[in-house]
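Shown here is one chain on its own, the form predicted alone, set out as structure tokens.
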Amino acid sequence: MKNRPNLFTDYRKESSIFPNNTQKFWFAVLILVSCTFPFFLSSYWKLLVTTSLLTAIACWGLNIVSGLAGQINLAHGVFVGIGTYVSAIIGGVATSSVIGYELDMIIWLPLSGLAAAFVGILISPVSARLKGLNLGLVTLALVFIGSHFFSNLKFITGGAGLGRKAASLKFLGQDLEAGLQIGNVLLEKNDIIYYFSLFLCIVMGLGVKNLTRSKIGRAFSAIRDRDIAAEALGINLFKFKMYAFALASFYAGIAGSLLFTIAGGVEPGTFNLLYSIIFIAIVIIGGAGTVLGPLYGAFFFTTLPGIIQAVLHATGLSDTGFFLNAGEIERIVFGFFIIFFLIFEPRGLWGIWFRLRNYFKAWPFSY
């Protein structure tokens, strides 16, 4: 077996998180490189990368319920909103119009995910009895119900058009709003949010990877591929669909708790149907049912405006009155890629990476 390092002899080794030392090495390199980003990226790109990390966490949640368990969920943005407002209540500042308790991040961060998971559990009985288009319509109704509550619970959200401040960064009693001095290095607020986001992205990503190789993950795949056959094999559809919605909502709540601390505030009109559709599009472009797909899709979607602006600036089109602005080009390109991947590469960006990796691994016998 020494001459065949990629030949697995048991399922445990094949399904491990890092099946070989090469993957462990590159994962360590990626973490080390990621830790240096705040020191050489501009503020704009730093915010884009931070947003990408948090968006990836939210998309992993949607990928659990839709990509792994095969349940349609058009209301994922509502669960992101729940996490956002729970964190704003527990960790935010109270004003004359909204409530806030200014508690520590170590309290509001997990509670944001748990609150969203609780709502996901409440709707799971519906998902156990419905599927396909019918389930999609129920989650669509949840979008409008959520939007109604977000707009009218003014003591929580501040109301439509006004909004409220996001949760304050206070970790273990240390106020991080003004930054953190570590030796001769001063970490600003955005740097701190980046490192928190990076840490959460690593932990939550490893959690998804571990889920796919667990009993629960295999049950999700069985339900996705043929739920009637899965039930005949003894899989409790109600229990595992509840797990799927709870886990997906937890990921959404965790992402939402930090996502709007970047801008400093949030407006209830943000969590509309389009916001939920964006998460679906990201998962499709990245690769539904895969672990790395949502991460690829999140970085593609979030950094696309920066890439388009850089291209327009480099080509001089931004100064010549081009008939399309950067926002319009972004929507056209994003829509094109959705159509492209649905038709030509259903596994998304992950599928392209998978093909390229196998091509070079098999070279020069790639045909």
Partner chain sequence: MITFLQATFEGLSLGAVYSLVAIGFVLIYKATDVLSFAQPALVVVGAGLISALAVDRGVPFWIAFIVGILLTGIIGLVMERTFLRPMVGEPVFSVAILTIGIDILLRTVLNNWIGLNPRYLGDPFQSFGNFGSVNVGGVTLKYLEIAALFTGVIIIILLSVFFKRSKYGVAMMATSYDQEAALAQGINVGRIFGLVWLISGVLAGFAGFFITGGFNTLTQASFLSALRVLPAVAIGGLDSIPGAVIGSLIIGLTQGYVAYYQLMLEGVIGFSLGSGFSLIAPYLIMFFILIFKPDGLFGTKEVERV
The other form holds:
Amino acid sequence: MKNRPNLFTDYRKESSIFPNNTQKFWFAVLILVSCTFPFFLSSYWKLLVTTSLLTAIACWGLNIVSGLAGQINLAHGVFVGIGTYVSAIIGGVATSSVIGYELDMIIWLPLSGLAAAFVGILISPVSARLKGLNLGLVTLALVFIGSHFFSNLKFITGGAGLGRKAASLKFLGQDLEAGLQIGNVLLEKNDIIYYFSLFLCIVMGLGVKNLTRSKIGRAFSAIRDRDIAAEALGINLFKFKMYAFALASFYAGIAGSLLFTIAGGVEPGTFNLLYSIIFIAIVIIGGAGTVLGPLYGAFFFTTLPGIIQAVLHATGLSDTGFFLNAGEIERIVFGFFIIFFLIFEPRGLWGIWFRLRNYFKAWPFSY
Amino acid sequence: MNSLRKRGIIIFSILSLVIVACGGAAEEEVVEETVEEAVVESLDSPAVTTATAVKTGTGVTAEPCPAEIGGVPTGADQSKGCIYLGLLNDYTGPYAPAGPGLELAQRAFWLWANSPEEAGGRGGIGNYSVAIREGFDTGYNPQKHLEGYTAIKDEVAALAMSLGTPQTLFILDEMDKDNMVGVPMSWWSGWSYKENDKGLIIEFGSQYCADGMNAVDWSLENLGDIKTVGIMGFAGDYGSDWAAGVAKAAEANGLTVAWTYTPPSTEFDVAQAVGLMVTQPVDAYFPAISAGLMAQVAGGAAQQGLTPFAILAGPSFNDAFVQEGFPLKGLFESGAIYAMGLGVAPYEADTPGHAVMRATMGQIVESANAFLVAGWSSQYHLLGVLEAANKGGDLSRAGIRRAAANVTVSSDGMMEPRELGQDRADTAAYIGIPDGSIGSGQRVLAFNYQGSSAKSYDWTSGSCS
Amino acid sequence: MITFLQATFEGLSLGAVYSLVAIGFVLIYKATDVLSFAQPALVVVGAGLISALAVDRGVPFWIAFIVGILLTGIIGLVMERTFLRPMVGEPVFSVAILTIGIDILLRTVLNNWIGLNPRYLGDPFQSFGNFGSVNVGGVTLKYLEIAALFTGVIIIILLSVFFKRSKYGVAMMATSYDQEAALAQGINVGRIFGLVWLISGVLAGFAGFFITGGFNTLTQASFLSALRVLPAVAIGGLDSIPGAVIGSLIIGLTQGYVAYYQLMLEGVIGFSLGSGFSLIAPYLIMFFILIFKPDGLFGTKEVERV
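Let's see the other form, the form predicted together with the partner chain, since the form predicted alone is already up.
Then the entire complex follows, led off by the chain already shown.
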């Protein structure tokens, strides 16, 4: 009896993170394999994977507020920006034009998340008053107001068109900018960021999984499905919407603090409307409301340019005088993916994976 | 029924894609033909044999360059080795319209530089020809810029272009580590200073800050009585730098600055720009914005009966303004509006460098666009650096970087000869007047002009913005 | 006083252009429950079509104008038939995101065509008077914008007549009120949806002309002007046509007054609001109006049943 994978003798077991040993095993394998990536991936793909991991964290945040709690948020990119700039102030280098205190990562990493969460809490009363598209439109206003602040607070952001350097890596007093020597292995700066991202991604991912199976997560689902019914059941809408925004912004802030240390710097124009929309698209393409969906979506979206470039090279399409260039084709494909996923597979990549898995589980029977 | 409809969508999408593809391809064919006609292969040069061994490094190969990259022949000597350059270009971002033109001109430059001296070229760099690898699309996005740099850095000896000032600043640490020098595609005054570019960026042409000063000085000398001025520009390396230069020259000349309007490019409001001119009239204004907005601002002010003098920073002007049928042709040719160049004088200017450019470019593309000039002239100093490195016997990246730190480069008169790495910005500016009868849309009024403000300014004090 | 009148006229004419886009937004939302983020893209596509016909192909301007606007309408119709029809009944937000996908497609192709130089539309307005403007008692009135104001008024009158008098108009109102009930009454809801998108496409075409006409020129950034309509729609209420017009006028006037008086205002309050404030002010107004009136000034409050 005990060895049957889908037989649960109590509720606690059914809702556990890894309901059976197979999943535990594969999860462990996945982590171990991920740890070896820096040793065989080219630096270009390493960069893409690191970006994917951090993007996934930000998308989990959006997924909490939009996918789980059903509150439309078009301003997620602004929260990422807040995280970025808080980390840049605390951990960045001061120049003649911008401020920076060069503190340790152990300080700026959590603080950037908390600062974003604080702004999220400030915004949340709006969501208690508005819902649906109107909330979406107000958050849209936030995007523009946020960019206005970003581009005018020159002592923080360096101003539009020039930008500033992101936070420098210093962990527990150890300066990691030049890399880290462990025995015979030299870890470069990007390797270190990769491991930080991997670690954060695992922790934050487990955090989302835990959230879905906790009281708060269930309250979120109730609010998403019917907020009035949820209120009738005794769920304090104001409180839980505040939680949702705070958590989402925390995730965004954490992701933002590291996302631009890879690129070396950040320009305020980055956090425009398209930037926020990309997060929404990733969540939708990945599968809104699921735990793994945003992760798939982030990897899919971030590596898409690399894949398209490779495909174009392999097929030689870019040289045949096709009137769109590679970058435009990439954008067209991106647009079509949003459309087709919404029409044909609203559950996103996660839905495809789910069906594939079930198909092979039951193979050779169709049901 | 629903699935039927979905099938309908798929069929429709495929059909539309096919139609779009066919339509586009047909349109493109015309352009391609002209390119192919223009191919001038110049591979009949004798092999150059020099005995000195030149040290080489990443991005320099003993194998010859490919005959063609990116649709433009490289003109490489098949008996020589190859120095590869990288290209971080924008094909999809805000500078997507300019990117391909810049690239075309840069490739054309090396086509000329690779061709043998008997044919009027430079005969490559010693035992090597030079080729720009296929461009990487950065979309003007810092993240992608770094991705692009990472993707190409192990295959190139230097960067033929790194488009975008903030992006280039962000990858400077990486470039420093790799000893990678590069050419910018902006005329930010900061590129002249080691504190900003670590001696890695090979700047070219007069930069916006000096342009701004020269614009003020020139207008005072030539346009008569100017007491109050207005400054407008996009925030950032371009508009702010220009605005700083204009403000410094205005102060030096005792002019009143009525307003300074420098929002980010996405937040530029034409209504406000015109409103400022109406509420606070000025004798002259100095815009550093985009061409599309420039027409709206100049036209909007003219409608209100305001035609103050205007000296436009290079990117604010476009030859479309003076083409037949454009509603503001009369205004732009009225003598109230003047334009500066993109670091260098426009296509038709009378220098040996320009003549060579016209001879080469004229065979490839029929256009006198300012971006073509910018692309071409951007490579001149890099050529000088590579030649110096070759002479010094070290074509490794470190050698190229050393050469870039102290060498005087010239550009066949296109720009003033420049001593690189001297912590001082170039100040010789060009000023023209819009004229529809000329291909580039402007007639040269002043060339290598240096006003009193730019001359007396303490250029050792660092970048303007 | 002259300055004030001038600022008012500037604001009103901006508002008139915005209202053409805004009415398209509202029509679509009212009838099909879709907030179309693709509307700004349709606006610039319309301008692009006119320019391609009138300037590149040499078609006389007025023919190009009419054909371009009709073609824009047909693009709207095709969009609905292909991408949006299967989404009927899906959550409003999903459909809104889908229109962002359409927006990306349209603009990528259009930007490829626009290229480097600003494109002009070949209209004759700018050759009248002083660069297309006339001075009335010290206030400059612009022909293009007067035309926009008149077009806006005429379209609003035509639309209200259409909704009250014509068979399809009444059917459209019924559909927007309750799709299922309309279906039960024998109204071909699918055809109505198509018609709505056609009309909004035509409106977008008009707006496209007025935004990029004359020396305003069509560039890759023209799309930003069309996007400024969003706060107008939100202020007026997503489902109210008069609301859309009034919202647009509020936005236009805000932009106009801030443009003319920001320096003075900053002098009074003693600190800078930042360059580019005139484009942020509409969003600030929208933010506060929505907090106090969640459905906008004229939007109907949704009655919720559990």
